[in-house]
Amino acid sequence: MNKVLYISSEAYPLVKTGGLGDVAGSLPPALLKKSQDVRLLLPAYPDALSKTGRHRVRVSTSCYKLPVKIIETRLPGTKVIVWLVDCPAAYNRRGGPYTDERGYEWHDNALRFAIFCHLAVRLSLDRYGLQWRPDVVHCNDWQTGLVPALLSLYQNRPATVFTIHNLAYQGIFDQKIFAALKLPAELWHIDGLEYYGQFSFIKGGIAYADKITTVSPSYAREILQPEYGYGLDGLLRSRAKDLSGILNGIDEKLWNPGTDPYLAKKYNRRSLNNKMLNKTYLQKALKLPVGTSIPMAGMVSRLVQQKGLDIVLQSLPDLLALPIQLVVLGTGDARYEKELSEWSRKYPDRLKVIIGYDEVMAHRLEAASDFYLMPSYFEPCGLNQLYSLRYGTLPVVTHVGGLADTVVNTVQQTIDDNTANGFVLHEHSASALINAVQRALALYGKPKLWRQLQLNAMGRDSSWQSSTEHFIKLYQNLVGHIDDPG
């Protein structure tokens, strides 16, 4: 059994802005079921505090002269112990974990997550006498990047793992912030936290963690190249022997069309015909023309360039000329929100755009759609294509990152060997997207074949079973390899 402190800036259902929240809410419980002694560390945002049940204060301390408490509770619906870093000055505010109500980054994000990292280090070293010291500290994304850096200064320390969920988000600040945070001077150098004269949180994780993981094997290879490395590909290549890609899983209890409480009609592989009833239900709810024979394409996404919004918008004149309905749920860049909304007003019987995020609607759209658009420029892992496969909704994706690792293009060979489960774009362009949708529509007109593709998709194992084994092996290999002069 390994003792694992899993550190994340979000975790579903306490707080979620994207895939990190889903992973941090489902991987720790999966590790616990595999007999790992895992604790989850999160900032105590208002939502996180309001969604927990019984809790107790374990520590009262300070950091940067601000009062801080460590509150112990449980991750709802699980037995995972959660420690919440409660610093009201840093986290008790309206808005999101990283941005205010207008979508602007909090001006003091460096301080907010430096506090979080300092408390994580103290807990990792059992400085508060809680009688629990981790063997492994597992950090996630830039908000936790200072933890491996700070722990590297201690000989008698836990092993560290740093997982990159999206290298595009790096936590870069001015050099004067490094000084203001009074971080150890020995961390400021070209191989440390310095990044072209600036201060980089994510470099702390990449440069100092004992092992680095990403969320898919393909993305682990991609980030070694300048195109996907965001200026860190050289550092990552220097650490290639310590880098691996472990594919994300999903919470198969939460995302299960056979038990999903949000669906109008539950279904599974044996009752697949019921899936169509979810489509007619959603069509009525969204005031779209109703009919089971009308193909529906869904898209639940952050409306940002990474997700391929440019080519989606370029494709709309041709896509909306096809016999389909398109439903988009998401929020993001204002220009994408505006353009999509304008198109939906022009084509109310073909396109429905819902600005914002709604967990219930996300489930219903996965169940109602026949295929799912995900033409990302890059995709470290992607979770929505995994949800889609689980719901018998065939993904239309680009051949990048985790999409390449999970979606098998429908061609004659993969049809014959029953591995086909989606449609893959091998170039990132509007014409390639239109071509892929046209291929999907052609096969949608062949009900027997389409049903087999759906069964292939639903038969894929997207659970955490395999991935947790990889993490446990990684943890076990690390434990005992850290110098302990004590």
Given for the second form:
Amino acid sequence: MNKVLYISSEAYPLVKTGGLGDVAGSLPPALLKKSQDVRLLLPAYPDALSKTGRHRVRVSTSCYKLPVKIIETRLPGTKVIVWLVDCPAAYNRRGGPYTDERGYEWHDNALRFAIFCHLAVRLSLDRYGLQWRPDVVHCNDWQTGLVPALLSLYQNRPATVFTIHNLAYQGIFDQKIFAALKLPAELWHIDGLEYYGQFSFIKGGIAYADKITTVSPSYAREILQPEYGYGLDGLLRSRAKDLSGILNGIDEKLWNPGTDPYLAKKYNRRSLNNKMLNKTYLQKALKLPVGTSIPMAGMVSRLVQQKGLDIVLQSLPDLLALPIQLVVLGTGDARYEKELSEWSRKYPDRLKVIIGYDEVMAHRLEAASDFYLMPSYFEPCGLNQLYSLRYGTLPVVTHVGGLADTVVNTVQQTIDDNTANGFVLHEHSASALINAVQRALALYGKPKLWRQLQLNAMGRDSSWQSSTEHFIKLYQNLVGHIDDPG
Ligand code: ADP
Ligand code: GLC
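Switch from the form predicted on its own to the form predicted in complex with alpha-D-glucopyranose (GLC) and print that structure.
Expanding to the full complex; the earlier chain stays at the top.
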């Protein structure tokens, strides 16, 4: 049994802006079930405080002269112990974990996450006498990047793992901020936290962690190339022997069409006909023409370039000329929100655009749609295609990252061997997207075949089962290695 401190800036259901929240809310409970003594460390945002039950103050201290407490609670619905870093000056605000209510980055994000990292380091070294010292500190994304860097300065320290969920977000700040945060000068060099004269949080994770993982095997290979490396491919290549890709799993209780409380009609592989009642329910709710045979495409997404919004917009004139309905749920870049909304006003019977973050609608749309659009430029793992597969909603995806690792293109051979479960674009372009949707529509017209594709999709194992085993093996190797006096 390993003691694992799992550190994340979000975790469902306490706080979530995207897939990291889903992973940090479901991997720790899955590890706990496999007898790992895992604790989750999160900033005490107002939602995290209000959505948790009993609170117990374990530590009262300060960081950068600001009062900080460590509050112990549990992740709702699980036995996972959560430690909340309660620094009201940093986290007690209205708005999101990274941005204010208008969507602008918090001006003091470097300080906010430096506090988080310092507390993580002190807890990792059991500085407060909590009688719990992790064997492994598992960090996620740039907000936790200083932890491996700071821990590297201690001889007797836990092992560190850094998981990259998205290399496009790096936590880059001015050098002056590095100085103002009084971080150890020995970390400031090109193989350390310096990045072209600036201060990089994510480099702390990539340069100093004992092991680096990312969230799919394909993305682990892609980020070694300049095209996907976001300026860090050189550093990643230098660490290639310590880098591996471990595919995300999903919370199979939360994303299960057979028990999903948000659905108008629950269904499973044996009652797949009920799926279409979710479509008619949504059509009525959204004031779209109602009909079970009208194919519906769905999209639930951060509206950012990564997700291929450019090609979606370019292909709209052709897509909306097809006999389909398209429903998009998302928030993000103002220009995408505006353009999509304009198109939906022009085509009210074909396109519905819901601007906002709506967990319930996300479930309903996954269940209602016949196929799901995810033409990402890059996709470290992607969870929505996994939810789609589970809901018998066939994903239409680009051949990148986790999409390439989970979606099997429908061609004669994969139809014959019952592995086909979606549609893969042959290149990243509007015409390839239109072509893939046309292919999907042609097969939608063959109900027996379509049903088989849905069954293939729903039969895919997206549980954490095999990935937790990979993580445990990784932890095990590290702990053995670090404990080895030689
Ligand atoms: P990413 O983390 O890059 O945003 P993922 O596919 O890994 O992409 O995960 C996205 C998660 O966020 C999914 O759980 C998805 O349902 C959810 N999500 C994204 N946008 C919205 C939204 N507007 N409303 C509700 N859920 C959303
Ligand atoms: C990131 C990636 C997404 C991945 C998620 C969880 O946000 O963009 O592909 O699924 O993290 O790992």
